[in-house]
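First comes one chain, alone, set out as structure tokens in the form predicted on its own.
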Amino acid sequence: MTLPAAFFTLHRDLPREGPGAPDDVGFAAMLAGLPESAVIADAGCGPGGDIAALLAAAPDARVVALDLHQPFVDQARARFAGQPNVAFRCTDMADLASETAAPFDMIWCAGALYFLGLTKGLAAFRAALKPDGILAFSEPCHFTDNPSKAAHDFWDGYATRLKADILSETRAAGYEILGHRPVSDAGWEGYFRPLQARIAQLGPDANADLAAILDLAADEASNWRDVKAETGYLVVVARKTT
């Protein structure tokens, strides 16, 4: 997928590329019980918004941060320059099992697994884990049995599931569920507030292409606040079974 230049004009140097908070990483690491020398993949790392939290949760771990988009990889690399136990790759997370650092003790994937689709992503990541390895991911989820059209539309056609269905599919793919919880409102606002500040900064001088991107991003933030009781991300922490 090639993103337009205007997208990177908006997103350049933002702290993260999707909703989430450091305590989501802490929640996953607490359940994971990682070894001191853990090797962790940050799949779909974006500009590196969760790398500091991963290092805080597992200070002696090696983190391999991967993203398909070179501008994000470059930003993350600059952000953590001089950090010896973080490596960066511009690669497709669908090929994670082919990485030289694989298999991993844990894969962390914040708001990016849905680019592969839940079924394909669970299988691809399972192949990249050590026996008893941990997959922690956040997945679009409906929190009510009867979500509104606006809640469906928020995900732009993605086959968003109920919590029970996400957990059931994860188990069927060869994982044991260790825990789960929604991404908090604070985690969403931590993404949207810097984005909205950038929209306000860029708006007055935006050309047509950039203005269209700004409008889409502004609508996303507004729409989420309208439907946040009905839908959001579910953080799932699961162990690979034999």
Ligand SMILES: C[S@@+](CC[C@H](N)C(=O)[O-])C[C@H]1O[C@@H](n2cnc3c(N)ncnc32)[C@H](O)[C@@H]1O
Given for the second form:
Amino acid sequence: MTLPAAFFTLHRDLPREGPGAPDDVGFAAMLAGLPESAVIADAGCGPGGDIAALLAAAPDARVVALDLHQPFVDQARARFAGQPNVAFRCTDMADLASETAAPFDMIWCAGALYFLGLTKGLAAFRAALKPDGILAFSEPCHFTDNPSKAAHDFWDGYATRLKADILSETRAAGYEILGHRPVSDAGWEGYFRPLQARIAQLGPDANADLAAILDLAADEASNWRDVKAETGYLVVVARKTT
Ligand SMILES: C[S@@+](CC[C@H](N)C(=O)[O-])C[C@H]1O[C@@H](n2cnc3c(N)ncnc32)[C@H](O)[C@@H]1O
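So the form predicted on its own is up there; where is the form predicted together with the named molecule?
Now the complete complex, all chains and molecules, led by this one.
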């Protein structure tokens, strides 16, 4: 997937690239009961918005942060320069099982597994986990049985599931569910607020390409506020079963 240059003009140096908060990582780590020297993958790490929380939850862990897009990997690496227990890789998380550091004690994947699709992502990550390894991910989810058209449209064609369907598909893929909860409004605002500040800064001088990207991003934030009771992200923490 090649993203337009204007996308990176908007997204460059944002603290994170999707909704989420440090306490989502804490929630997952608490349920996971990680070993002290855990090896953790941050799959689809974006600019590294969750790495500090992963290190806070497991200070002696080794974290491999990977993303398909080099500019995000570069930003994450610059943020954690001098941190010897974090490595960065620009690579496809579909091939996580082939990473030198695999198999992992835990895979953390905030708002990125669905780029592979839930079914493919669950299988690819299972192959990259140790026996009893933990997968924690956030997945688009409808919170009501009859979501409105606006709630469907928010996900731009992704086959967003109900909570029960995400959990049953996760179990069927060879995991035991340890816990789940929605990403909080604060987690969404933590993504949208810096984005909206950047939109306001860039808007006055934007050329046509950039203006189109800014409009899309502004719409996403305002649409989320309209549909947030019906849809959002579900954080799922699951253990690989044998
Ligand atoms: C919504 S962003 C979330 C980023 C980060 N986890 C966060 O919460 O800030 C999704 C990320 O997944 C990355 N991504 C998408 N497909 C990928 C793939 N196949 N392999 C690795 N990264 C991928 C994107 O480049 C993007 O950085």
